[in-house]
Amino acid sequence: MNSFIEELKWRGLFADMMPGTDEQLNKEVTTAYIGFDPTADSLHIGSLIQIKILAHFQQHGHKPIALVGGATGMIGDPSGKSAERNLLDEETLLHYVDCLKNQLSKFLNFDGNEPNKAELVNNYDWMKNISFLDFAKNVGKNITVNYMMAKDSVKKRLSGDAGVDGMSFTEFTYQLIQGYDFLHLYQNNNVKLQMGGSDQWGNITTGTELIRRKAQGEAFALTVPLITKADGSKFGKSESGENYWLDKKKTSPYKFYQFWLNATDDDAERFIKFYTFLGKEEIEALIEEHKTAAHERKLQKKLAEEVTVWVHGREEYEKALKASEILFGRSTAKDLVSLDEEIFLEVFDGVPQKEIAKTDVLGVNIIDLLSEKSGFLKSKSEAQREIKGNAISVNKQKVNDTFTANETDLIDGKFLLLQKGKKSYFIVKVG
């Protein structure tokens, strides 16, 4: 069997492969490609299973092709869809394809002159200036309605399996425009296979099949399976429903360390061999070393510096992780005022805060700080009695009655983060 596809065996990324393709791979350096439609201006981490599908594709010697959908974005994929997408207009749906062909350059080797080397494609570039009736014409004709209708994600949502009745012609047609995608892509780039999620079989199995009418070739199909946690609930969404984006700027290195640290055993068990290049050995290594130990959570700690690295960077790792040892405790003083604004307040997302003058804060007695100056205690004496039972804390630092604070004790130049106990917290930020 192929070196890759048995990578993915072993990692529980492969769902179903149409025939030859692994004497396919065996055969030649084969080109593949995955699409992403630019449904916002960053990708989420839905989309790194199918990222890490490539960069294994690539080291294991074969030329990957990640196609960014300005086209088919245009239109929307019915698959797993219930309801019509909205469709976006053409400035802001050009916008989201730059910017994801930034993100994706980081994920693949793009340099060099080495045969295998990436390349970042956008359908909309070859779609642009076909007519409709072109298409009708030259596209339309080798596909019947019958075979479309029998796709998957066609009869869910004709019959309102999916909870609505019935599909645009416009979703109906987009099957047909992936399809499209991949005849130009065999006869343009010599691309022979391609792969996506499970759930993308029809769309890509009407391409191979478009590909031996149209060009009378022959082409292959790879899909994994679609992720969802070990209980089976939707993979990749915040309590409240919101996606982890690959952008900073979207979602934090830090919220997205936390992602992966919070796996379930089960689930960092799963996860350490879809999201990270770990290899089997290793892997098998630090799962037996969990089971023996499992809270120290050796396993999800691993998991999270493997994917934010791959992400986010070394140096937002150590970010990140440094933010997670401030909030359990296993820090220093110096540590928490090295951190910057945002990161300090996702750390104590939902703590109370009170901004106040410098001058009543700094110089000022400890107790007069704690009570009436913050209103963090309701009193003195309650604060005198804290402090005397060792109760007080300043920057994760136990204090005694008289403290004062000052310059240096500022967190990122403007906060001053005070405790009583354990999980009592209030920001103090100077004005």
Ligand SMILES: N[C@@H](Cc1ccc(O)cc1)C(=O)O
Given for the second form:
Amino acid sequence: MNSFIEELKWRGLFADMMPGTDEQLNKEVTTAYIGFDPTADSLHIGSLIQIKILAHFQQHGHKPIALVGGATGMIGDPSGKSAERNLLDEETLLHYVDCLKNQLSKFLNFDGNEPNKAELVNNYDWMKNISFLDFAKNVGKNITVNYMMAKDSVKKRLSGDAGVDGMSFTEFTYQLIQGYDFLHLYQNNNVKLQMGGSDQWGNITTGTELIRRKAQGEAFALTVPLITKADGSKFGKSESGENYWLDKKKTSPYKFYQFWLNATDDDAERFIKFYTFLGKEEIEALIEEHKTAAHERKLQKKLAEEVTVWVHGREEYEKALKASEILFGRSTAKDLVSLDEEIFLEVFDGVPQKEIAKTDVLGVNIIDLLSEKSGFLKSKSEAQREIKGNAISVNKQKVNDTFTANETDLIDGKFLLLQKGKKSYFIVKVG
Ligand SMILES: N[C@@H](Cc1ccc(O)cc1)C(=O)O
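Compare with the form predicted on its own: the form predicted in complex with the ligand:
What follows is the entire complex, opening with the chain shown before.
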């Protein structure tokens, strides 16, 4: 079997392929593509597998093309969707296309000297010049409506099931446009294979069919499974339903890191194969080691490290790690003071906060600060009692009743972190 397919298989990243795909990859350096529709100004965790497949493909000596769907993004892929999508206005769409191009270009090797260097294309570049009449005549004629209607993405929407919308002609044409992309890339870029999530099988095979009919050629399809969590809940969304984005301005590297760190043991075993580039032996050894001391969460830590470094770089990972350690008390006051505001507030998300004038914080005795100045504790006597009981920390360091904060104690020049016992926090913001 071809080494790329073999790798997908042991990683659990193989869903299906057309007969002959294996032989094609063994025969020659093959060009394959995966498309990404611009539905937001960033890709999210849900697209990481597709990106990684392209990267593996390149590592195995083949040539990857990442396609940004400037044209298809205008239409909206009905695959796996139960309701019609809203159309984007052109300005928004163009912006999204730029964002995606930028992001995708960071993940593959575009080095000009390699024969299998990656390429980035935008289907709007060839679709924009095709008139509707030409498309209807030259493309539509090769595929029957019967054939198109037999696809899952269409069947589902015509089923009349509760909660499922009908389908506009716009979305119905989507598979033909994606099919035409494949034909175009087959004819112009020597693309012989299209890959994608398993929900893309229908669209991809419309393309191979079109290539067969219009170009008398043979092209192939390979799909990867849709990622789910072991407990059946949706992968890649926070509890409140938000996406985890790849753009660090939309999801901070700290949050991103936490996402992987919080994987269950079952998920961590799967995800480390899916989402890291570590080899089989190393992963198997890690899993074995993890089983002997699962509470140490070594597997999750390795997973979170590898993926965060891959997506955000080592420096951002180090920062995320440092921030995470603060919560678990494995950091020094100096680490804390050097955090920037954004990370600090993220780590202590949800902790009550009060803004207090500088003169009521700096140089003020801790008993007063804890009680009347901040209101964190109800009274001076409570403050005294807790301090005696050695339960009070400032910036994660235990303090006694002589403590007063000064300028150098302020986190990013603005905050002081008060704490009672293990878990009760209060943030003083110096105004
Ligand atoms: N339909 C794909 C994106 C895509 C767009 C154009 C293509 O030619 C290929 C794939 C998706 O929604 O994920």
